[in-house]
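In the block that follows, a single chain appears as structure tokens, in the form predicted alone.
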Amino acid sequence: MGEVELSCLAYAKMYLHASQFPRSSVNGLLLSSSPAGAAVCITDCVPLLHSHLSLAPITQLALTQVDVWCSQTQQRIVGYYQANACVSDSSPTPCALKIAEKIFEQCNNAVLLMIDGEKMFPGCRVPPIVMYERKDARWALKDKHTIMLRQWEETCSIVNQLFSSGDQTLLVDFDSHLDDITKDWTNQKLNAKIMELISPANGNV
């Protein structure tokens, strides 16, 4: 597999949902708006669930609807990540595993993202990331050097603008969603509000 490109609005969205349930296990799909290729560009990511991570019904139904939606929107599942409540583990839960290998089916250069609790705080210099990919039947730890995270402080600055304002709240995961169908969990809103933050008009590119 080739390079592997993360781009501000998907880190952006896996961190806030991370922050937004320290305690708890949360997951959700990466998506990509390019064609697909040698290279894996992950322009957007949908927030799944914060509890019962395990309970398929739940996830199949997240999954369908997530696919139908990126039909629509010309986008694809191309990866999975999850953060796990131990912040010190940071290892691949069969749960993760499973669904990683369900999008492998449909994405052969499908990949699986495990957020680094231990790394997430203000400041880090490095993506608080451990990366995966399919090689020879398993999945494994992937080269580092071909995980891509352009403009790096500026996406930190950002995040901390979101937090700062109180933006974080805008998230709505699949779980949240269901508790409230009002809820809109493709998060326009807060798309709308990182993009605002990226344009070259704010001084970030």
The other form holds:
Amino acid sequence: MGEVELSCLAYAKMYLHASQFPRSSVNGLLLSSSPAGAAVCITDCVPLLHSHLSLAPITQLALTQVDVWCSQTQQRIVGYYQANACVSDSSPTPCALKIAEKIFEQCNNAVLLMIDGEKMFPGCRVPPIVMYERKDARWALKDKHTIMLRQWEETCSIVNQLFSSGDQTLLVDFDSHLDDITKDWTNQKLNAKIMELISPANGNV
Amino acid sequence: MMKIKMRDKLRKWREENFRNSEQIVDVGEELINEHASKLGDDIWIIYEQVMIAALDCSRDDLAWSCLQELKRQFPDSHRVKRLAGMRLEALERYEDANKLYDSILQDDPTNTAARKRKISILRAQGKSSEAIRELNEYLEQFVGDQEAWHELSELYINEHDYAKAAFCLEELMMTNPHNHLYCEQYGEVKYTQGGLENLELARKYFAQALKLNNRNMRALFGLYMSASHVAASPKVSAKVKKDNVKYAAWAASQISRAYQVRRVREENVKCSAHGITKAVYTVAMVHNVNIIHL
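Switching conditions: you have the form predicted alone, so give me the form predicted together with the partner chain.
Expanding to the full complex; the earlier chain stays at the top.
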């Protein structure tokens, strides 16, 4: 199947989201600003919920809002991520599969990304992610060699910098936005901070 | 920070049952290290509060020292034993923790704290069906335990058993009729169950939540969405359609107003308001009803 590239920005925000709510399951959408093609370039993500992931209304609302925002900013929804509350279980839940299906209806190389909580510790050499793709009417594990995280070392260091500067608290997910609508679920401020940290030499992220 | 201020902060967090563990550890550790001797009998409840927060932040060093102080002062206490059990849970030594809780229950079978910890262990181990079963048994005996009803509703929601989740929330709404969060959550569960009847119920409970707290955005969006769905259903009469289009339009205008009042100008808000307005006009057009845009 096609290659998937995960940008530093998307990875950092997913990681921050999971870290911000260590006792809950969290989820979000993966976005791409690149044109549709054989390879999927995940350039950004939108953190969605940290409570009641399997209840419909807020999920539907969030999907609509993100859809509208994407059409205004020339991005597409290309995938879904989730981190389970139970750290030892990183398998996709029925709710994850359902949402991923919905995304697959619009994007035929959609990815489902599960965050592996057990690998989220400082100094871990392996990205804490497990990716699934649609194959033969089911979601199957993606071959690790088709997943690319450019500048992995640099990405790790950027995430560490965000934690030490306290900037990880800037992350807003859709749930938090509903608690206080002055908070920006598109995370413009945090995006800017992360882009600053990404080295100018690496123009690709 | 002054000693009194720190102590008051801890008290506030304790009384409101906040789980801001990092802050509690920060303030609590300083208070204990610098001012322990000047806190009088307050020190013991502070040790307990800080210990639990320390476990939450993987600060076993701090948790251990708090526990030692408490063990020294209250050598045979069940309450302290339960804290020791919680520390074992934090270290994932679930068998040892269970043994401790079982010994408490042998001494005192009515000890609800120990029973609830055992259920928490089942939850931590991912044994949801067993946790649900034990929690149901617990609630048969302790039918007034709000915390337990809410925990059960969460477990059922995770298992997609929405009918049973709704039942738990009904219990909570009966005993807490002024709690807008329960009404709103009930609305979400009914909406998720789907079908015309459930959507109408959802709309009613979202409306009730708004009556209790008119700033509950989830209830407002929920009202908008459930009313829109009812209006769009082919099974309803013209009158019901018209009524629901009105409810949806009202909700939409409230949402727009809420965003404007908070003076939020960023992109996402523009798109929220735009998205809502677009959707409302679509619903209205389909049903030939005039919308007076407030």
